[in-house]
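Next up: just one chain, as structure tokens, the form predicted on its own.
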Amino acid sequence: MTTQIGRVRGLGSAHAGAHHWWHQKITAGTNVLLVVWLLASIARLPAYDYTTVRLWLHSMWAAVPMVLLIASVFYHFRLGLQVVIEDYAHKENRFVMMILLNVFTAAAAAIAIVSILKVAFGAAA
């Protein structure tokens, strides 16, 4: 037998706990680390022309963290806008807006990741 407080401790009104909150904090941390890496990597480039940046991104040491950065940023973006939609959208529009948000973030992240992979694997522009 458990008490009522024991059954709901750590769960919140939606009975989902702090799962969403933790994902936002983790992606915020990874975003900070990966943006610092990106700025340091770009600062170390000898030039900032198209050819230099393309050669830099052709390296797997640059392409893999860039893909991780894109994935983390777009997931964090989706989590943040989900909270805004849940808090401020009317019930009738909430479902449609969540679907549009998911489609938009998945499509935008996919376009960015495919673009990075095209450069990394040397596909013709």
The other form holds:
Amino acid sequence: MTTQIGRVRGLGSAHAGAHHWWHQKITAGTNVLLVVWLLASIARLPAYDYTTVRLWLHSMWAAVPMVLLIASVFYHFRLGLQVVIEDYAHKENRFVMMILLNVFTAAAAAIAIVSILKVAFGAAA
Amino acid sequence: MATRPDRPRSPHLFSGPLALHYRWSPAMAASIFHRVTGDGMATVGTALLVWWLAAIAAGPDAYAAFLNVFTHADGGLNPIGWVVGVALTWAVFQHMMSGIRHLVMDTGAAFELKTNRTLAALTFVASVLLTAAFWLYLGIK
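Just the form predicted on its own so far, so send over the form predicted in complex with the partner chain.
Below is the whole assembly, all chains and molecules, this chain first.
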């Protein structure tokens, strides 16, 4: 249930369309939190050798925010690259580029998330 | 032949085909760098982040192959590591600062000419300072 003014706000005659802008803003906010967390975590790691980095990602305290970061950042860049494609590509090119963008985002996200989970659920050492 | 009347001229930046018939402003720079840094992180940054995560998951050999591209044998960064590392962290901070500027402007604030210019210029000051602070911290810790 929404009030009439609430229903009208942000909705043109298509009754939709603000979601792209709104989702970009929401993920911008979550990106700030998650990227600051990643930069701080990387900066505070004692070393960057395989054992240290793997042990860090094995912890749920790193794996959970890392999966959230992939979801938030990748959705955000997919929305952003969509705008770039809409600015510079037209007709058939735009159609092909949009499909490639979705495939690229989905493939990259799948590799990243499965990698994180594999380390998180793998043996400790 | 009549002499040319003294007409005002566009403030163009270059002559010939490179002529830019406008004055470059901090807001224009913030705008284009927001897009450039966003595109760079979405392509190069994504590839490196996914490669790094996949290498950690794949094991010591794959991780060594990743590290070898960016570091010397003694563990210190090589030229590729320095360029990619500093460029990516600067891109993160620049995009973050101009992104925060966008969130401020979404509230309807900071559209007055002077405030707008100042805020746009500040995104560059902040991103350079934050990048320097990040690498100084890595260096001295």
